[in-house]
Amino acid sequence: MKGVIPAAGKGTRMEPFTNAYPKELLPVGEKAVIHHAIEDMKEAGITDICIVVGWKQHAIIDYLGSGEQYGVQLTYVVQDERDGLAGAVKSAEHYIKDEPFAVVLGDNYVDDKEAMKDLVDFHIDNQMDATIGTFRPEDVSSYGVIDPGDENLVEGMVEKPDPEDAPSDIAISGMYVFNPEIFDAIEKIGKGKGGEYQLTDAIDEMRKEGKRVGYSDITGTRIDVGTPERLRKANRQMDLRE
């Protein structure tokens, strides 16, 4: 299985930070948060990964170089229009080619170094065409939250729902794992919010025909690094860990 990790954001929530580099090189620890996501692939078995770049690229090719260093296969894949998260794992489609896939984050830290191989195995045991690897936030507001159903599928999502609104307090955690089919429903979604191909839209496609799209909480905790506050509390929780 091959990886792949979407670096191409511009992080416009950490700036001043983000005008000089990418979010991906903000550290967690002694490591880059980046760093921890190909840590995560490579503790699931999967070491060709290819890393969707865009804003600020150079800056994270000269840290990341080939993966030799790091123990696996790096490829890199420009997204030249920052137009979503759909759309960057749709820039990656040449290099996965008919094959199932994971997809973690740049900017996601996870403690538990289990988790995305305990995801691969839900997918692969449970043959699921999409799974989402979920995390129950206090505030769901700040991610696509799902509408759970029997046996770990998916009923519906939202994207970013006011929590009045939300299905479920049960949130996307920024690690997925997909069959290929997952390319031709990016295809066939427009634009949602804020103006963006939202994977969520496209995965929820999938749903609507009649793939088996299932859930499964991740373990450990999940910090996504876009603001400065969720930063410091990633190394605060790294320095638990240690």
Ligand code: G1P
Given for the second form:
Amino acid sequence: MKGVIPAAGKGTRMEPFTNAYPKELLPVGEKAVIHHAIEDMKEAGITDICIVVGWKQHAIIDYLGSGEQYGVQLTYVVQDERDGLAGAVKSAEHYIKDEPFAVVLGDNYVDDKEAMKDLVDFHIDNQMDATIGTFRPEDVSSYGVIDPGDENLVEGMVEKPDPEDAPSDIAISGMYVFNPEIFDAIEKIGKGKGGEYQLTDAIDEMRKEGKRVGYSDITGTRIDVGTPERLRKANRQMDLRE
Ligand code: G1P
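Could the form predicted together with the ligand be shown next, to go alongside the form predicted on its own?
Following is the full complex, with the preceding chain placed first.
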């Protein structure tokens, strides 16, 4: 299985740091957060990884290089038009072609290195077409939120709902496994929340077409470094683990 790590966005909530470099290079412990994402993939046996770059792309390429020193093989693709996470995943289509693939968002820190592997196993064992790694935050309104059904299947999902409209307390973590049909679904969606093409909407499109879309809580604690507060939290979590 191959992997895709979207890392193209500007990260406006982390300015002014992100005026100088992408949020994926913010440090969690002694490594950039995207370096942890690569280790998550590697632990799952995924060593062919495509990094989708855009904003301050050279800084990411300078840090990670070919991937050889981390025991992985990296390919970079540029998301020309930075119009949302769905577009970032779509940029990797020619690299993936027609096999299942794993996605970890490049600003995600997960303190359990088995999390990605468990998600891949879940996807294969349950013959899913798309699997969403989920978690239970205190406030779901800054995440995608799923409507859970029987047998870990998903009955709907909404990107960053107002608290009163959230279908559950189960949020989308930023780890996913997809069959290549996700690329067709991305083509069918329009702009969603925030005027961007949302990956959440593309996954929901797959579900509406009758594909098996499942969810599984990821093991360990996950934090994205999208805000200064969460960056501090990720570093505190890292300290606890050591
Ligand atoms: C993205 C996804 C969202 C998910 C989140 C996890 O949002 O669109 O569904 O819950 O990552 O970090 P972003 O944080 O990029 O706005």
